[in-house]
2 protein chains.
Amino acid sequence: MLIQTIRTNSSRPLFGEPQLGAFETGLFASTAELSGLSFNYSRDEEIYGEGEHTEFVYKVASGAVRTYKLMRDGRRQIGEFHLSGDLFGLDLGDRHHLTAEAVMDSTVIVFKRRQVEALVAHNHAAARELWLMTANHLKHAEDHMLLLGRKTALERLAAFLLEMDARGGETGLVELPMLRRDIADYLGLTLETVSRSFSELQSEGVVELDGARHVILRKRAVLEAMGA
Amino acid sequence: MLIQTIRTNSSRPLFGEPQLGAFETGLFASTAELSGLSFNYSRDEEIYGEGEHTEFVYKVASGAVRTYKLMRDGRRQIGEFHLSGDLFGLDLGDRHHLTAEAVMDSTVIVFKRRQVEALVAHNHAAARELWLMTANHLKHAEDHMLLLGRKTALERLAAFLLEMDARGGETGLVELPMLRRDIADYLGLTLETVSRSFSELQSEGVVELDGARHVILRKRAVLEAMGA
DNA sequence: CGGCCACTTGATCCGACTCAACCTGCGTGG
DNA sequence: CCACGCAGGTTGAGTCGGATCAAGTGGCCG
């Protein structure tokens, strides 16, 4: 699963720039501290598969993730998409509890773990950050399960732009590296219903579809008092 | 809000025992470390509002909490409950990003968050303690994301069953402290279909109902067959 | 230019929601 | 001690939002 091939330097980002946010500390960021090796995953391969034992710590260097759990008859649930610049397989215990898998061809470093709790353990500030990192994945799971327990399917579209877009920089220009099937899965619904919300959302000028990976959001204030 | 009935000392818990699971260590189990007051909570009192500062964290000594978010119009989903021994209010972060409430009376531990930190600061193995909590958090969330987002009525149902047998040991005997809206508002749910999943796990011999809130699990494969 | 994968759109279906009536157990006051 | 009131729960009838099944369309790559 791990052999991979090894790029020490990675070339310009595939997706999005690195995001310079909340999370994105000097911590992970130079080589002073922890050493990461870069490596290539491409579309719809596997990063790690839930329970695999936690032997690596990851960092979206381009391109974008996926975590999601997946029933038995096939049924699957994103957790949440991770993009330049975002940690992730962070699990605390011994086994991951999700799978993750490049969404798109993308590059991710890769910390061995021991090295991370060897910093926590004599580094404060880190041991924070790191929690605080966990500590921002809950958050965000906590606005999700309101969004998959409670809102429609224009709503939780609407949501998941602005969530999008808030990570593009609020740009108002939302590139999409994922396919309905992923959004879907992510928003807890079919591929068919997102497409038609999708249209729906069009034809009332809300947004505009370049193709349908490119989203311009048109009426942010609609968009807003729908997804929130 | 803070203004509450000060008992010294808990008596009996109104609702289960302390539970003594992965969660319940010495760290605020004694008061060497920490000291706490202890506040009671009338049914349906708010412990603390969503966006309110984070000033304390909350144990439950007795009784049950819930944490939930609120949309504008009155959807609620409730992320989570906190039964005896369970700590809540973890958020990192100076607001809340839930409310809590006491789903019936109940007696909870406040301590200051200052003193939380202060602790954290200088002991390792503290804040290693209450990383793993948040993280614990994080694996209840993304479990019920999945619930939420891809499973039927009847799993919901079956899958809440097993969790709360789970958390009172696993004696095959149930006794739910929150009302049918409380329950419909963690699963996604109407109380009308929580109350038709019941009579049909009830009508196919899979479970007993006692009266509303007590429930014994007859067929514990099947609730696991369909709630898995 | 051809083929295929992703997406859209249409028709129908179904699980859960809504609205409504009724039941039941419990606390309270006459 | 019984009758009443009522909150909580169950059950029923009808509706609806999103799922399913099924064509079509479009765009990209070989």
The other form holds:
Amino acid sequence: MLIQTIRTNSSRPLFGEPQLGAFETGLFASTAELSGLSFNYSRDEEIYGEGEHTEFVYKVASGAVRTYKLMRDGRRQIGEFHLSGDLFGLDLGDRHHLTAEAVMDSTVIVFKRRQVEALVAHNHAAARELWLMTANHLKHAEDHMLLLGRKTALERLAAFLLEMDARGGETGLVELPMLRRDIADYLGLTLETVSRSFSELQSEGVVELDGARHVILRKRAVLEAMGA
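Next up, the form predicted on its own. The previous block was the form predicted in complex with a further copy of the same chain.
Keep in mind that what follows is only the chain, not its partners or any molecules around it.
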């Protein structure tokens, strides 16, 4: 298989040797026809920038990635956090609408977009899986729009904690890979409001904070009522 160099406009070069990631990367469980290159990104390193060509599709192998829009006044709106196993970078059109950065030291599998498009053109199972991924992204965008437009700060934080718990298997033990400033920019709140909301949930016994990034959900029903 011909492996070509992957270009990036990151402010820092990719580090580490790229490695061929055959189908154990698990992009589509139904086919072994897809392979990609594995790259390591350090915390806060750009994976791709807004306006760059959509030459590649990306999958988080380990770590976490945020995608965001930077406003003209310098404010940042995070659209989504992508965790291990998540696919991202499938923007409509030939340019990325958001910037993607590593939240923490992360490993990302990079696939050629035309290879993915060729696969789903003739493999119905892979096409269905990609459709389901796209539908889930659309549902998340709709839920996020509702959260930003209609919910209070406490309701937003409750919904976020439930979302993160669901993505971790609903264990009630939430490990947050992102900083509270990231959470604030995701929820459309200030850092101070997020910290105050965490403190309020903890004082009411709804959650227990074990350090800055470990949250124990003590009263799930209360969170569900707030985040619904």
